[in-house]
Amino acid sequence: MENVFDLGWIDYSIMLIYFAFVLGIGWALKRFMKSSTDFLEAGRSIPAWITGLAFIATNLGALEVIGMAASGAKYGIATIHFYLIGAIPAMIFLAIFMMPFYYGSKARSVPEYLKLRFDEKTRGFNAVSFAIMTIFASGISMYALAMLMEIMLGWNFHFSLIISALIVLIYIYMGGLTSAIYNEVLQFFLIVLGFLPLVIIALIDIGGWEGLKTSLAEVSVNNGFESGAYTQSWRHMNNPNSNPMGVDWIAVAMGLGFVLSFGYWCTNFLVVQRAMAADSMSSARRTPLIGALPKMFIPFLVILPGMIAIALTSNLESGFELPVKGGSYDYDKVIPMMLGYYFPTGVLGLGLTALMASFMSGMAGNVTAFNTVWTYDIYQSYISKGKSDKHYLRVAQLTTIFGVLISIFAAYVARMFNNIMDFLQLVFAFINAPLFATFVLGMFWKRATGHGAFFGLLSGTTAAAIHHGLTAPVGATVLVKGGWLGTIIHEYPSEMAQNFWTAIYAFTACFLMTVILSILTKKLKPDGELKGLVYSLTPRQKEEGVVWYERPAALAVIVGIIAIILSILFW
């Protein structure tokens, strides 16, 4: 099967549309960069609906579009728990516990609320990990924009990854947050419509869901697991062995669906910002419920094409073959291969064009997480205090292209692994986890002391990279996939496995070592000082006058449903 596919001048056409459109929404804001506030923080000005959406677009970027199309081919529906207990909850939690903190207390940043609950030194040690995840996340964008030129265009890796990363911050340094929003919106909506008809396409030729159980029942059997083990979320999940994640109960309930979802849609500046630019505490409070609404549906259109690909690739009549790369297939490529099998001209440059969305918004939403983290709490608060907002605005920009470049080095360190979804987990697992940890007793005990906290960060921090040390996958290369200790002391069935147990680790060595040395040392701020930023000194909003469906609780319960009744369907 052809690598690089023939485009003709409509699919070409259709992504100069989209380029321009991209560059026309920064160029066209740009006249209302007046100050950091407008660059970084959005004026605090936009609707609901609109941060809603930009808060689950940001999501969907290459970690969400080939990250989980490439773990749908290598885990099967097992996938689909990085939706339903991996996002839903946490996303409720967020939006009825956590946002009422974040929006009312004026903090700019998730380091700044850190600052305000706690100190400065525990502020400073989030900015500087928080800074260093959105590199590797954006850089894992780039990567794959860039492998997708050179599949489908033929086009130098290098030379993609240069164009990738000029594009994306052109039109952030001309209209900095709000422009990154809107874009995700206008992206949203072209993802959406580039898959679904592949997904609609690709069901139909293999016989539709049954036909698709059908296949991947042989696939199942022939890697040595019971019929259903790719198309049935729970029911293999009794021993790691007997799925193709490698994780049992225990690791997906408490590493993904607590540890790692929580941690990241909890205290993942990079999502709460959107929820942050809203124009009212009722808007923030229902952007992660109005982004959950979609997020639920998200799995039909990258999970499975990934499910569809590994079912085509064991038939060898189909003619559809992945990529190998390591010794395994190069899961990473599977929506760039479905898109080029299934997809004619025209078509296949609406396909690409959603890609290609789906990778600016991961790139821009990450880069402009970054801007304000640095400007706002590295820069400002220890490089050079006390200057003027405009002198702010400038750094912020030139912090746009710094981010850019350093992402690009990330870039390179993500090839080297075949699914990018393990990679982003790992990461996730050595920040955010231990971050949760913090939040939790932050926020809902009023004992914490910032000592308490900063040490707890330290030592999860340090507890993931003990276990990431001593511990690796079958079959993995030493470094960067574990085992960079010198001994390895228990091998895991796969990565993902691997990265929930180090989640694990993290997240119970900073509650624990915070607990400690918060009873051993003296709270320093009296409660007056906490009103606003702990659940239990802070009044509760009564919302009188609202619509029920406009109601925070209300969607929270609608959303809540809607999760159970897919869980059930396939459990």
Second form
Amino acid sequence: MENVFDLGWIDYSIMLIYFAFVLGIGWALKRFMKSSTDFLEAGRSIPAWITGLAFIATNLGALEVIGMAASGAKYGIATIHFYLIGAIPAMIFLAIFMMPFYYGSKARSVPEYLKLRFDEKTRGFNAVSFAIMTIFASGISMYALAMLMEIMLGWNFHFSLIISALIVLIYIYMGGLTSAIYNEVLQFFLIVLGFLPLVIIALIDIGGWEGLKTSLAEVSVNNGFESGAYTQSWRHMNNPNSNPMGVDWIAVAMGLGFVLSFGYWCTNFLVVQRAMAADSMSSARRTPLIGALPKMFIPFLVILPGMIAIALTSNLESGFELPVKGGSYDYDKVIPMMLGYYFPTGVLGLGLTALMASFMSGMAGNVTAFNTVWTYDIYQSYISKGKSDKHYLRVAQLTTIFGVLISIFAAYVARMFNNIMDFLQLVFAFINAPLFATFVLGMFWKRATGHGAFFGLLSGTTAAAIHHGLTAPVGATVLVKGGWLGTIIHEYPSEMAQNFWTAIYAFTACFLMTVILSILTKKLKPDGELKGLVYSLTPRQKEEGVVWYERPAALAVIVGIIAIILSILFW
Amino acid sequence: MGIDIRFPIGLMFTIFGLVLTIFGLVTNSNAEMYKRSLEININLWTGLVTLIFGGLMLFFALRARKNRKK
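Next up, can you give the form predicted together with its partner chain of this protein, since the form predicted on its own came first?
Entire complex below, previous chain first.
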């Protein structure tokens, strides 16, 4: 396939200017890195609007942008569930109920909170699985970006992989978490300004939302659904067979909206770390809410291009066609194909730089979270205790290099053995699914014990694995898709439905097991030690003398109302 | 901590805005080039929006710097 893009000098200049700025920000911050707290926790000194934008920018990685545009093409507007019900309630819950414990406990990481609240083994389990997971996550996204650059621009795979990894490495090595967060804000604006022209021009071309609805009605009917299945997010969810996602509203509300979403937004250190870097408790609590405001509008940047791409593909006169791979459309190509279709040189450079920026913001999130967990929760806890802070600062800096190097290694593993990566992602899904049960019991039930938490997590993971082993999506042939226990007792209409239900089973198993074992085992931590870690033993946050729009509760109400309005608009 | 992030953000987008606006003006008569973007000079428009955004960020950064000096 010939290159889709013809880049001119102006496109390369934009890219180079961007590289200069991200590196410059790291360089400017270098002299402020005096302690491990500066480097790994940004000195807990960042204002709320910055941590809020970083909070969602780090989630807006390249895999997210490419993947959500792909979902938009595959499932239509129902993808918006990942941004509304699948994000907003969890972000509100994190801000109002959980942040006081994360920020107030003085824990430096999510695993460290588990150690303070429960015990060493629960922390160890979480720290090690999280560290491995982040490395592979950044490896996979690096691989995805380098592949795109190779196919679309004809760039050498190794060259774009090494260059993009190196830039992230340098700016984090110099400025630590602060540098990552500051750059995420810049990257966030770049992603918005780079993709906005694409969405606007594509919408004009297709005849606005009404025109898109008409085009997709045809696609819906051709695929055997009612005409609104691609443009209405809830109306076709009564039956999994009547929407392209293959899920019903129970799976969406419980699997995505409750278990997966709360598990990700409330317990994943990748995002929680941004809020923990805020300059005060009030800022920390406002971080997820400030992030939630733009989060609700990102679907228009990433899902709409996907939906328009599929509408254009179905219209033979448009001359636009998604490439085919293995019998179905190669949905992952939506964003680059659309950029190439509408953008002339100039703004094309801006769009591609925006794609690069999204890759970097996602990868930087992984690298900084890995740094903190490795240095504090693994190195300082198990390898070398009681050294000077200078020593740990040095270790943290070296960890940046070491972390990026093994991510590069992981990217090559992904390139060679695609199945191994699928398998690993599956294992991590099993480990993550039950986590929220542990946190919610830990924070709101003072009787929950360390043994209960640890074995609850293990049973949740086991339940996920067994459920996955006994079920399969329709038409699945490979073992990583499920059914590897030999017999298939239930067939799901889609992989997504299977994932949602795996999460529901894992959460339930972990919740029940933690409760049962906590009642059976002795409570080892006295109430005094749990102060600031458990809801009933912690004094309420007072928000007196603060203007109303700086109060978390007021912001939460505004965010909630906007989310409900958007849900109804696209019902 | 350390630096006011609005300053580098403002500076970068001002540069992007200037580059795209000027490039858009220079290539305004190039109909072939803008055929794909529905005959809209998308470089010029994106450049102007980016320029306004960058300018605003710079304005707020400089105003904050002035207030700190006082």
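Between two forms, the rigid core is the largest collection of C-alphas that superpose within 1.5 Å. None of these values were measured; they are calculated from a predicted model. Residue numbers count along the first chain shown, from 1.
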Query raised in the report: Does V427 show a Cα shift reaching 2 Å between these two forms after rigid-core superposition?
Result: yes
